[in-house]
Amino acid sequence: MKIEEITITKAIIDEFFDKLKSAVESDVCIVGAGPSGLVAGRYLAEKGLSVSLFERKLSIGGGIWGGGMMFNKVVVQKEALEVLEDAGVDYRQYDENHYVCDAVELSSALTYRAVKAGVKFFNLVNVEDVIIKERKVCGLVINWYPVEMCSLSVDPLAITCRAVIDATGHDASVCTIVAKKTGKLNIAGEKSMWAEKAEEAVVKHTSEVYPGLFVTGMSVAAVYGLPRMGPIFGGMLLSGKKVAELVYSTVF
């Protein structure tokens, strides 16, 4: 067996910028692969639909990882285990109305389901910016993040879409972003814990908060101005089923 060097860097680099260049042109981009970037993706991508998912951190699953503190247990609400079994997803219930599972294996599932779904991921890679044409989000401006990190000067590239979804959490930083640029969206900014109406209004407010920008999970409720609610991730992944279906129905 023979193994060299520089054919390892060339595989590397035409694998990847082949899914680049394939990605150039989407059907859905989705912003931030935390746990309702995820559910999203996989279910559009199951659709028949090109989508590509970026994320500015290193690892995919956003705050899945270290459950509450960090002790790698989340809870979901038996409304979400639909999304829990349908990921292969192991779960214990822990009384009449909260059922918890394992944080590896919920970010590990989700993940691997939207990669077998056909999602194409781009971690280490920021959206500073959008493409609107005619008061419609129809792409993100995209760099590496370390470029973001050290303060470099370093023009991005374009991609485009039919559809975006902001996933990317507390911050609703493509919203904020198209906010700033159109003054046609207000974020109101999440308000305190407030476990029990977030899990309900978190997935009663994902929608299309401006034409071509959709909005998922925690983002909603930076957007609406909606209760976080901690460790429990139910809404999360409800919220997720449902922009998909959103996206796939108004767009597609």
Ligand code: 48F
Contents of the next structure:
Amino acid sequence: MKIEEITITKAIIDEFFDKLKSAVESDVCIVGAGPSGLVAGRYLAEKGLSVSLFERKLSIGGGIWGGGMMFNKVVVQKEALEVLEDAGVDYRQYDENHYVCDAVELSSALTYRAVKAGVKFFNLVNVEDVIIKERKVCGLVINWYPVEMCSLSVDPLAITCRAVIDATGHDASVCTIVAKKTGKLNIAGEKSMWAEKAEEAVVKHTSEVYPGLFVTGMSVAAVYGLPRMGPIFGGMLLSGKKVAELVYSTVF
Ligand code: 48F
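Now show me the form predicted together with the named molecule, since the one above was the form predicted alone.
Time for the whole complex; same chain goes first.
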């Protein structure tokens, strides 16, 4: 069996550039590969849409891996068990409404389901701006995250799409950029912890916050000034599912 270094190199370059070229005109772009972004991506890709997901870190999964204070278990309430079951994640009942699952299994399963549904993943890619035309977000401005980390002066590239989903967690990075550059969006800032209220509110406020820009997960709390919930993840999963339904029904 012959193995050639040059063939390995060409295979990686060819396959990656095919993926990148197929993503430059996406139906939906998701920023952030935490629980809400992964769930949203899966359900939108299963509808047959072309979905690209940009994550600035090397790993996919966002805040799932660390569970609570690095204890890698996460809690999910009864209402969100359907999303766990749909992803094939095992869980144990802790009491009447609290269930526990393994953070590593949750992160891997959500990622696997999204990949299998057809989501195109771009890790190590930072979203540094958006394209806005006629008061509508219609694309992303991207660069390698190491470019930002090293403060290199390298111009970015652009991706177009019909809807952008900000799933960047506590930072609400995309909404913050749009707020700053348009003056039309207010970022209220996340409030202190109140798990029950936060879990309900984060799903309720999952919405389109500017034409073409939708928000899901912890970013919802940052935009709307909701309390934080800590390591209970049902709201993240349900928010991801809700934003997928919202984007599909209003944009496509
Ligand atoms: O923080 P994160 O997991 O977002 P989430 O889906 O879930 C929040 C929970 O993990 C947890 C919680 C649970 O109740 O409170 O915190 O709302 O994942 C967000 C991802 O977005 C990436 C970031 O690296 C992380 O993996 N990200 C943030 N800004 C950018 C980005 C950006 N500008 N470009 C690309 N990726």
